[in-house]
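Taking the form predicted on its own, here's one chain by itself in structure tokens.
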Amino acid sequence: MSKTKLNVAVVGATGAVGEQIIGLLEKRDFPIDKLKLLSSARSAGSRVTFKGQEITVEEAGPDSFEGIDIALFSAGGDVSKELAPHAVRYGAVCIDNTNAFRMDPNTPLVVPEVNESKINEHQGVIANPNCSTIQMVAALKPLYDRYGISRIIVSTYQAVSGAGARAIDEMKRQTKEVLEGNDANPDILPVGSLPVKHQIAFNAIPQIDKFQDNGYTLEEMKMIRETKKILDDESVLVTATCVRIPVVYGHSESVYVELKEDYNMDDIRSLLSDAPGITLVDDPANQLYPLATDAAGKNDVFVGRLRRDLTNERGLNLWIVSDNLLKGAAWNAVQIAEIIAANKSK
């Protein structure tokens, strides 16, 4: 059966995630008839090569989506809130990579390995979860299905690329400044819009996004709320501490999970080895475990350092690593788009 070719728009085409999305669409030979690349006025007019042809980036506006079948948004929550309704009005399915619609009860929040069936429930918009949430729930889903989960405690070690290209540049500049014996001069991290800035070079910053009234950051609350929504289980207790570290690509997570039933470690390994999108790297005798440097540039979620908790026989500790711009953003969105395309070809 031949694939139905679709008209696709990428909003935020010149950003880090947008570039990854375009690269994946080409690498995966996504069935595209026409590709429209959209951005802010500042980046409009630039040219991007796709399958050997140059495409001029256009300024995104309310009327940019006529004839578009799938629109992949990665240009910030305000842009998504403004333009996604217009894309839906023109008949496009929007796959949104921002926080704009994630907790909207009418918007599916989808990780294909976890809740693919939710894609069919969309009303025009499908939300991509937060990058740190995606890799955790992808790894925990086979355990949840087999044993049930009562509690999750997660501490993240997140790459600076999650804060954008300027944060990467700042980390590299500060590293050079410190190595040369000079003061690091922070002006981006932890949050660009807040007045206080902290050095990221040779440091760990226990703040990602703004603090909420309960003392947690928005990033931490995203993980808590999104995990419950994706698993469709409000009874799962989740707490998170999110930390920015001087790594360019790849979020790492230390996860403690309490299962509802006694478990067998061999079964845990088997479940993870067989799970879609998961690569088990767990050979501590040979110092083999997931590393951000190994995960960078790969679509899978990597899991290792499996060990039974010493104080709770149903407690399990895991180390979960994934490329935050790929599985944590672009690849998850393209996976959803591929499922939509496959359904249109049936």
Second form
Protein chains: 2
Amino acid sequence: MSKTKLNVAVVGATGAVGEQIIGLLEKRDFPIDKLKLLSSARSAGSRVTFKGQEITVEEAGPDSFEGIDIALFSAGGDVSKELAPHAVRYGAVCIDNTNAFRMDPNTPLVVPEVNESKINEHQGVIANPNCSTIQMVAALKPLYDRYGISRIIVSTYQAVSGAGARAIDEMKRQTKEVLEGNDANPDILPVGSLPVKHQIAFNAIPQIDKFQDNGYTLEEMKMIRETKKILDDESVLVTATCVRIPVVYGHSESVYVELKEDYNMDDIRSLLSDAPGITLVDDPANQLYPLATDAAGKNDVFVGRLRRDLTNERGLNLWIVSDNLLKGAAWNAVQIAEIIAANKSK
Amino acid sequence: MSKTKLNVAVVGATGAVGEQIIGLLEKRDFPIDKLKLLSSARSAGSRVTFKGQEITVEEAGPDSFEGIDIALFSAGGDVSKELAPHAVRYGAVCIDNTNAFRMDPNTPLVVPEVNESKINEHQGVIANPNCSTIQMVAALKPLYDRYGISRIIVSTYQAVSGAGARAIDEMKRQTKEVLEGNDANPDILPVGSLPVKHQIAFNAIPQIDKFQDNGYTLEEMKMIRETKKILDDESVLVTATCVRIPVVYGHSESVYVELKEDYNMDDIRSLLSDAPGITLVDDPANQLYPLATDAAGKNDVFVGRLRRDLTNERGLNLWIVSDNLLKGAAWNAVQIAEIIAANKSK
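Okay, that one was the form predicted on its own. Can I see the form predicted in complex with a further copy of the same chain too?
Below, the chain from earlier opens the complete complex, with every other chain and molecule after it.
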């Protein structure tokens, strides 16, 4: 069976996630006929090499999607809201990496290891969940299937790359300044569009995205709402505290999970070892556990520091790490695209 | 009433905590007659300026404590175990900043804002709790007194200074190397005496101190055991995940706490605003919350990000930050010393 070759568009091609998507399409030898790279007017005209060929980035507009089979969006929620309907109008399937459609009841929210079958229910748009949610649900899914989950309490240690390429530059600049004894002069984080800025170099900022009326940040509410939607189970109780720390790539998460049944730790280890896309790194005697620096550049979700909660027999503590730009964004999107491509080839 | 002047010894005078203790004794105008600075043989001979006078650091030994009223130890658990009994023999009250005596049933474990009265029960040694425990119990005590606490789940974001001055130097060196594209070549963290080293620059290491047989680190077990002892309540359930992040000064903590009774958020705010040693920084609309960089150099414990748990009416989430070398170590010890000095002056 020969693979059907597809026309693919990447919207936000010059951004931190867009670059990763293009890299993965090349590395995975995705069945591409034509690759169209789109961006804002500001970045249009720049050139990207794909499989030895230079492609000029074009400005994205309502009519950019003629003949496109799959459009991967990662240029911010407003761009997706504006342009995805046009891509759908031209017959493309949109895989949207922004928050624009995630909680839309007509849009599947997909982590392939968790709910791949939802892909088939799309009405033009498939949403890629939030980075911090993806790695958590991917790791917890095998436990959910076997024991059920009543409750999750998560605290995150999120990398700066989640805020984009400019935030990485800012962290590096601040770090150099502070090491030289100068002021950090924060300019972007925690939220570019908000007035107050905080130093990220040698700091921990307990704000990712805007505050909601209930005192939680949008990032925290994303983790709460998206986890329920992806697991298709509103009964799972989720509490989240999301924190930005001075790491470039790789979100880490301290997760307390309460299972619905008594569990066996050896069984948990087997479940995680056998799960697709999960790598168990859990050997305290040899000081082995997942680390952001080890996860960077890899597609898998890394799980370790497994230990039974000392206060609750059904409680389990774990440490979940993954590259936020890969499984947390680009890789999850390309996985979905590969499944769509495979279905088209059937 | 004139203050009785005391002879004070600082053991570990050249260490990260020792330096802070000496600074606080000067800044607080502690009623000192004679200040004796003690260290290992390696650091003996170095000179420290105290109130305009140079003091030569002497090598600590069993007979260093003649005439000493208060001895402040922060030179590691082995030194405290060896020398504190000698200091007691000479009639000194030891305030020990190490893990050596914390869980000894005959040694009070004191955070003045929580259990000041325990100071009077000492039999020669008063233990200063672990840094990450101190700031948490100080912040939770007002809530404990008013509502009772059934459960605490904490994830920490701990500063490198908690591992000593050499660890700070190592982090700065690594950070420069990584920014220049070189290897970090880790040499000290996570635990100097263990064989495996991990990069701390731009990373998060979920190991502080050695692993215990139950899969928890000693730091995590300290938080669990010490919290119960300080609150004098074995019924409080505590779960901890302790993580080192690239911050120089200031531990941050994401804390979920379950109160025993229904609570009123305005009342919680009042309790924390009125509590001694606590500063409430909680104004999401203006993006104000505690930050390690703001807490550095200050004695208080900073609390913010207060929000009712969405899954449990009696659950409360908060973010607790304090300078680990000050309230987490030196300041808590000097507070205890000031109370002892005041009692002697009565």
